[in-house]
Amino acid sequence: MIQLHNVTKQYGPFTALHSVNLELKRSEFTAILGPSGCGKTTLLKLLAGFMKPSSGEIYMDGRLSASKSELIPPEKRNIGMVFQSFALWPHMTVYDHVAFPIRHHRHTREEWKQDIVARAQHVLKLVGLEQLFDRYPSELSGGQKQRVALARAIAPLPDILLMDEPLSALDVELRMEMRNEIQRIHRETQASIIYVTHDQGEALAMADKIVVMNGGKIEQIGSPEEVYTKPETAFVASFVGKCNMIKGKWDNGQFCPEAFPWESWPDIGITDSLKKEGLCPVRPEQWQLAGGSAEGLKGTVLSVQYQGKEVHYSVEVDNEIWIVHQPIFARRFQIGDTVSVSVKAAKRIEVPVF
């Protein structure tokens, strides 16, 4: 278990953690999702003990590991890091690779250490490379490059398994192939994953537990499904899945927009926190199109994108533009028309295969 108590960080007079606590199980995959310059890969590095914090504690199993004042290094942890940008050596061949850490890393099996060979194999098969343990990185795609990092990471079968956007350099086909590679490694190997992404996608098709920050500071955390459909801050429901934010009163259950006092709209399972600020935060997936003489509030359609099993919209209603989400089965509309545009009646909003 790791734990965090108000842990601070700061570089001269910029703040880049703002007393985070936070509290990591054993076995979980959780990902630090926030986007560029909100303190993730911070956070990151100090638990891979590459810096110390300016303030607050960390702990790993009940031992501290750092404060202010005290450091445990990188190398007497017993963690892996899979790197943004795979850090291979170029004169190393893929077993090397993997040789390095079980022979070097201290928290190694001495059994492992006695037959490097048979535990380099083990791994190597365990990511699908066994056929290339000769190759050298030069000779090796974007995705087997990646394999490597991630094979070197877990061949001493870390406690922790630290990863800093190791997907961003993949295209598209990669990264989804990778996604499985890595949630298989971990139900395989049952560490603990600390994953660091932008990549909203990724958080909630891979984690059990997602971190949300901003501005170096904890927004929320929960499961998937907990932060894409019950978010507590207005951040949260627009950075974790498109979010239009609506302005109104909340009043015995019902929400009535600033712009359209007219309208009563039931609650769709918003959490208190975002009722207090006067917000409706409404999901693409949310509202419901109808033609222009339907009830409703009236819109133009301004753009169009036909996306395989659903239709994305822009709609313009009283000069706010707001995206609108409709199976691929329903009326379809095209730019220019005029449409309606209602809340569909309150139910549990499925969380979006990314």
Ligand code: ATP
Second form
Amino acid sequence: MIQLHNVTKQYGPFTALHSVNLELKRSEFTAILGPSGCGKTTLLKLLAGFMKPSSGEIYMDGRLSASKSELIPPEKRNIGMVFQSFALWPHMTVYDHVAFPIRHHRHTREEWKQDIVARAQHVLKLVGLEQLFDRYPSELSGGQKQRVALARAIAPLPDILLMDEPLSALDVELRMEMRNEIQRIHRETQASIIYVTHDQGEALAMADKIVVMNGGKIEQIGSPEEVYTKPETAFVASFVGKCNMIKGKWDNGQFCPEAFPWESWPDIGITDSLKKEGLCPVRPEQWQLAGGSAEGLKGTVLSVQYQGKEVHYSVEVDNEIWIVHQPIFARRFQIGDTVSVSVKAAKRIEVPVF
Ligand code: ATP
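Can you switch from the form predicted alone and show the form predicted in complex with adenosine-5'-triphosphate instead?
Starting with the chain above, the whole complex follows.
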């Protein structure tokens, strides 16, 4: 279990993390999600022990691991790390990369130190690299390099695996494959994974728990379904759910949009904090499009993108642009068409697969 109590990190006068409180359970897969510069890497570096917080404390399994005056260095922690850049050693083979931490990590089991080859073979098999023992990094593809980085990190079986945007250097197809790989490794090793990403699809698809950050603060902590379907702040609604944020008034469980006060929309599961702010976040798939003569707000189609399972539209309604996703079997519209936009009444909407 990892606990952060009021952790603040300053770089000179700049505060990168503001009084962060967080609890991460053993064996949990946690994604730290947020836009560039929100403090994700800073949080990961603090968890790794690369630096001290400016104030606050970090506890690991009940033991103080970092504060303004104390720091257990990374080599004394039972952690593994995987970075976006792979950070492989050019003069070492695939086998050497995996053997090195087995030999030198202070938490490696004694039986594995006695038979490094067997442990290395086991780990390389786990990541599908058993055929490439003798290769150097320059002789590997991007996906294979990332697998080596992963194998190196898990070889000593760390309690905690810290991953900083590990898939962002890979192409889309490889990213999908590696997502599955990382999830499988999580199941097999039971390590706690802390996975930094700015990609909401990645976080939703992989994590047990998502910590959404913005401007050095935590906006929301919850399961993927919670942060997607029950965003607590306008930021989470637009960053994670890609919501259209509509301003208006909540009254008796019905929403009247400011620009269209005669309209009345159902409560599609909006949290109280957003209701208090007079906001109704509508996710792209919660809109319904119909022909211009049907009931609903009139808009003009500005763009149409075919996406296989869905068609993505941008629709101009009263000088605002709304993003609308419609299933492929729904009626199709063209750029310039007049359409009617309404909100689907369904209370529960499934999280789409990313
Ligand atoms: P990205 O997704 O772009 O990697 P991030 O969420 O990981 O961003 P951090 O690297 O944690 O963000 O940086 C948080 C903020 O702290 C940024 O505004 C960054 O410019 C600033 N920062 C990071 N490291 C330092 C440093 N050593 N000195 C001064 N400012 C820093």
